[in-house]
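The data below hold one chain only, encoded as structure tokens and taken in the form predicted alone.
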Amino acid sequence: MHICKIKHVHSVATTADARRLLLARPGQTGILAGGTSTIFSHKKELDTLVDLRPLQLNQIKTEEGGLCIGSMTCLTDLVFADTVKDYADGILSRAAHRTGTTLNRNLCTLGGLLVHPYIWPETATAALALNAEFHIYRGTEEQVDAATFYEQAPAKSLPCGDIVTDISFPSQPASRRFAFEKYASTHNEFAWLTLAVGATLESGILHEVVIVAGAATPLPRRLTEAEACLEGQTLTQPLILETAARAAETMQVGRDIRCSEQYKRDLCAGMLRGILEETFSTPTTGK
């Protein structure tokens, strides 16, 4: 049983102050945002927290047709904000809504779940599909794209003192469509599998296809071979079946005590087929 050993909580006025405190006692000082990541981390050596709430990193702003969202923004705000619901066919809003319970969504922050996506990967799956950009304070602000951010576990790869301050989501052309699906036995259960799909549809031809799977492995992963099946193609029923089969075959799958690897692959094929049929056009028969 994990016993909380937190003895000190520091409130800070600037990100520079937060970084200084984190670097003063590496490994023993952590970040307090929503709090769920700290609870699930079970770090026995952690005895001090730096409270980021005074930094006001909880704003949602439109930015050249896209969005810039503060890392401390709670999921409930993403669910109900009109600007988020109207962006990219609402996949970020839907991903937030399918994360945890109402109480979880009132507490969990976007930044916390993107840095620690293992339990609730819904927003991380959407962020990778949307090609989000992470603003990270390292004494000065640096920007890291989602593909680089998820090459390895962010919580382990971010050096001590790094603070994700904002996440930018680029503008999307009117011809670009998105879809998000989560499979779980109940609305609130941890995902068995999530899929986020994006593509530009021009004259019936698919371009810049993105297919991301979450909860198959600890980190979201693009299904590049399935993407290649659709790139530059007109959607037909045989192509949908081929793409779904390729996605299921090539998807990396980790151990899950709730189901077999093959069951998760079958889920992938069925979910992707449904997304392509329902969102990206009414497929032609094809011979």
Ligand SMILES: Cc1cc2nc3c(=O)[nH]c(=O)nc-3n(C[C@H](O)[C@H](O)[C@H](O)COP(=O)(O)OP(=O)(O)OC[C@H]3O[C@@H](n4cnc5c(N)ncnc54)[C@H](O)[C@@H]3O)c2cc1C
Given for the second form:
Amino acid sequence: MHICKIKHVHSVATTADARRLLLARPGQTGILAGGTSTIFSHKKELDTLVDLRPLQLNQIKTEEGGLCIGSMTCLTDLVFADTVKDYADGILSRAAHRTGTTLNRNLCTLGGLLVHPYIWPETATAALALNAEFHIYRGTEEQVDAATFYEQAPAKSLPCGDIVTDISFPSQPASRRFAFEKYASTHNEFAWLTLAVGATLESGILHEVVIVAGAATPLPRRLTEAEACLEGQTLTQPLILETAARAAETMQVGRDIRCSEQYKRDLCAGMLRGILEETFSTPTTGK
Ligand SMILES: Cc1cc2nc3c(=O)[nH]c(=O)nc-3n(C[C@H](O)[C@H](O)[C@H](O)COP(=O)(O)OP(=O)(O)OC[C@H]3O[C@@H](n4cnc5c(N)ncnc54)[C@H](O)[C@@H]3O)c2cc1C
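Previous: the form predicted alone; requested now: the form predicted in complex with the ligand:
Following is the full complex, with the preceding chain placed first.
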């Protein structure tokens, strides 16, 4: 039986106060964001939480054509905000909507999901495809791009005391298109596979192609060899089939008790083929 050992919850006025409390008792004091994974924490020493809610990090701002989203913004707000729906063909809003249940989405924060992505990370997959930047308070504010952040386990990218305050999503040119797909046997089930794809389409030629797979390995990963198949090319049916096969062949796949490795590769090929046919083969309609 799980017994919650939390005895104290601190309310703080500034990020500096939060950092000071976290550093004063490393391992014993943790961050409370939405609380949906902290509550199940098996860390024996953890008995105190620092509640980030008073810091008002739950704003969604448009910034130079992109978005700057406070780390404490809950997923439900991402699902319904028009600015998020209108950004990058709505893939961030869609990734949020495909995460967990309504109850989870009311509690889970964008920061909590990106920092603690587990193996089925819808929003982290989208964040990597969108080239998001993490604004991290470490005494001073630093910015780390999603590609660097997910090179290693987030616990290593974010030592004790570091607090993600905002996540910014850059402006996307009108000629850039995005797609996001999650496969699961029900709407709420943890993903078997998620794919987020972005590419600029100019005069029928694809540039700056990004294909990210989530739920295949513990962290989202770009499928660089499949991206290379499309770079500088005009999309044709043979090229779609070749790219889908390359993605399936080169994607790293970890163990999943629900299906075989080959099944996940077949899923990848089928999902990517569908995305390329539906989103990248049709004439552009603008943002
Ligand atoms: C029933 C259920 C279903 C779920 N389904 C899904 C799903 O479909 N897809 C999916 O991806 N996840 C799913 N999850 C996992 C859920 O996403 C995690 O519980 C979530 O990542 C935690 O977010 P939170 O805001 O509740 O963070 P918390 O639980 O409060 O914190 C989680 C961790 O992140 C750290 N943290 C949080 N915010 C910050 C910050 N701003 N700066 C630095 N560190 C921070 C905390 O220190 C803590 O270690 C599910 C969970 C449950 C319970």
